[in-house]
Amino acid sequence: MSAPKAKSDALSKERLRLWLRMLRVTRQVEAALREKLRLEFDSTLPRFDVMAALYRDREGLKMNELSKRLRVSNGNVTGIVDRLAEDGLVERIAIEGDRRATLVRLTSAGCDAFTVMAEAHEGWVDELLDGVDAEDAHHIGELLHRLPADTGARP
């Protein structure tokens, strides 16, 4: 094998390694995440994901811009919606001129609720991530940032 060959084969088992580790430490934070979320809220991470998205952009949002936002198909955030609608936490708006249109957005009460939860969250997270200092946080934030964005371009 030429010298060039094995730089290259070298290099290609160690990004791997890399993204075995950067999958299985996102997977273990998502997952105490999720079972807190439940515990503490009886709530789910895909709910808190929803009441983000709205919390950023208070004036509300479409319901197909919702689900691209979120990278999740309309009928995920429908039925997600749908018991946050029933909780008091969001509010369906007609658009007028577009009868097949409707806006999203969190009410006074699912504003105050996502604050709490939030607050929580990165509290969890600041644990769960205890062992990582400022520097190093900003250090590996700057490294992923050098990663390719999700069509694959270089950023």
The other form holds:
2 protein chains.
Amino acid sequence: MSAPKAKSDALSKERLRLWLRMLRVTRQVEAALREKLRLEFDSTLPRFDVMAALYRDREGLKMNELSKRLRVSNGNVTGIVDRLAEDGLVERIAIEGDRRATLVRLTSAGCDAFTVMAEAHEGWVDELLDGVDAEDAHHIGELLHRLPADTGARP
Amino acid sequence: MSAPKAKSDALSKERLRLWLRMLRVTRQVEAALREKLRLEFDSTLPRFDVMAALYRDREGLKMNELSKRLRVSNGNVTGIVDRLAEDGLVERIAIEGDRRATLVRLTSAGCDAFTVMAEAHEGWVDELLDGVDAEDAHHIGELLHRLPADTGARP
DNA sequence: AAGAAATACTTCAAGCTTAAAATTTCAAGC
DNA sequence: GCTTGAAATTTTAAGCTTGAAGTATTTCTT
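Okay, that's the form predicted alone, but what's the structure of the form predicted together with the DNA?
Time for the whole complex; same chain goes first.
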């Protein structure tokens, strides 16, 4: 009961190393983006994520769909949408025939604000991933895509 | 003023796609690890990270060094260490000659608890990164290492 | 049509996170 | 010795996040 796995242990260690590096890089980039959003737009990453989802589905999403899209808890979205609504970037719209649900939609102010932020965001990511050429990007993407964690289920 | 970057725009988009995928994978793995830690050890990822840092420097770290090691704000570490100390997994030790600083160290209970969690953690990561062989792991690691965000400064 | 189960949300408690302000202590300069 | 500034931590306010509990409302069953 002391040498159960000989060969796979090295692989396991290698994977652990990879995971720690992925985590470090991701956190670093996330921190940089968060700071940028805060300083330049007085906003946050979660707000940006919600707005991005709503920008993609311009006609609006139910809270339900929104939290599924973002893979985040229901209660979480409630708070973020609350604050976005306070700022007039988003609006809640009653749904005909189902008084339980509400549709959330970008206001036109929210839409304008998002397009500006999105462009800046793309630029920041571009800078932060400097040194990764198209081929690398594609390659890493492919490798990541193989992970069980990347079930991109996007209904 | 409408076509400032022609070639680099495609690259920028490719990098954005890569970033979004990295983010998705990382969050997914993180969520899985968080849930495992909660269910099996009634603990959290931040607690695990702190304990891992303290396990590595068995003689202890100053709050200062701890937050630098984890790349996390000072105030943040305060709270996590508070809770770990309440549970007897960690202890604060006065430093001779500098009453401002305190050394934080794993208790022997904390050390024992960590070794158990760490082994489980490695196993979980191994499962979550299933499909990545040693070569892939090494390769992705290399590519990530090139990023500016991976300045692994580890003093 | 009444009751039960499923849906869509919100609220709540606890913990994580940051930036900024406040505390306490140490180190230098005068 | 005093003062000024730097250093180590903690506190605070605000927001993010989760899982679980609570509220309506709708839909299914019988």
